[in-house]
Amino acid sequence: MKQHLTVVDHPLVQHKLTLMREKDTSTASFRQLLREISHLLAYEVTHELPVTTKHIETPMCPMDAPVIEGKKLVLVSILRAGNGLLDGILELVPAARVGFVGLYRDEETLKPVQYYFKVPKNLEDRTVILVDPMLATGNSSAAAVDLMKEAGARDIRFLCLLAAPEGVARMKEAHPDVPIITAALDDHLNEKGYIVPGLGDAGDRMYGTK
């Protein structure tokens, strides 16, 4: 089975993540850094995609050259903060199909509640990459994977910017078959469910809503 947690420790990833963590980084810079770091994380999450060959003609001679095999990738954003990672990955994989999952946390039960769900068809034949910058408690992420599996997805990967140990454990318990790719495994969650040291609320910092 694939490794459940992969931390991408590439120097460029870590450098850009440090800039994103700084509280004085502007909204515009934060958005740009998120787009740049998503390119680098996309290399990691896609490096095991199946490859076949295609017969082509170069200016010099014919050859059998490698191409990605199978149906197009599906990228699914957990709204709203997931859109920042989604935009960057789409620049690398522009032919990918795109889906969206909308979840909010019920303040009384603390359980995720679905308010939007729209994904491509034929998920059982496609690799699905679910994206959300923060894996905190893991409840929303686990619920999103539940929805994807109900929709037919069998090959799912979860891509995030930061993960907390609590969220990784929750995902491993609920979905041990879904590998997690992240730029950092942080220390813990505080009493409000924020990742520490973290970078605050990714959605608010990305869209300037705080």
Second form
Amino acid sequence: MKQHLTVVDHPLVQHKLTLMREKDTSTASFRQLLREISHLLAYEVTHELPVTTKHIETPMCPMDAPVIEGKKLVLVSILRAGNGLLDGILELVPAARVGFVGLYRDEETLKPVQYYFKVPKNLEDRTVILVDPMLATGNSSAAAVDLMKEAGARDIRFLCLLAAPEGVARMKEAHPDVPIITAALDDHLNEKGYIVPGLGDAGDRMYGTK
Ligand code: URA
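Now that you have shown the form predicted on its own, what about the form predicted in complex with uracil (URA)?
Below: every chain and molecule of the assembly, starting with the one above.
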């Protein structure tokens, strides 16, 4: 994966994203759409995963057939909104290892504060996909990548639903080696650090906490 930013403009992704953006979409529908979209984004983010072969027998003959090196993949959710993407991707790649990074955004400074960190071992040998639906200021995303690199990860990708130009620029400056895959690049951030037009607070919309 060479490009720094990939926007997945598949019509199914765009259609589902529009439904998610609508303010009257229910919590249940929002969650279901996120689950569906995460499958489609997972398809994109995994398309260069290393493949190995397994010796099998078809009803016709033996063969060496391709399989993903599932244990090589680590999905890391940036809590709490990342869990929506994580759950959908795990349905497609159930053998993946999973990590969690707890960061909340200080509403005044907009800077990330860490409260939880638990990731699998031997990250240097694995592909890490960091998931967070919203790449807004990029502060928490860049901090999460810092933590992953400190823990040994070398091959990292960042998967989100919406990205703001400010967040993409921040990530490019801090981590030019980390490709970003998103369903849309939105217009800008507002003064509170929300993506515009965006979809509001992803965690609140996913869990009905507002
Ligand atoms: N986090 C969200 O949930 N929404 C935004 O628009 C920005 C950050």
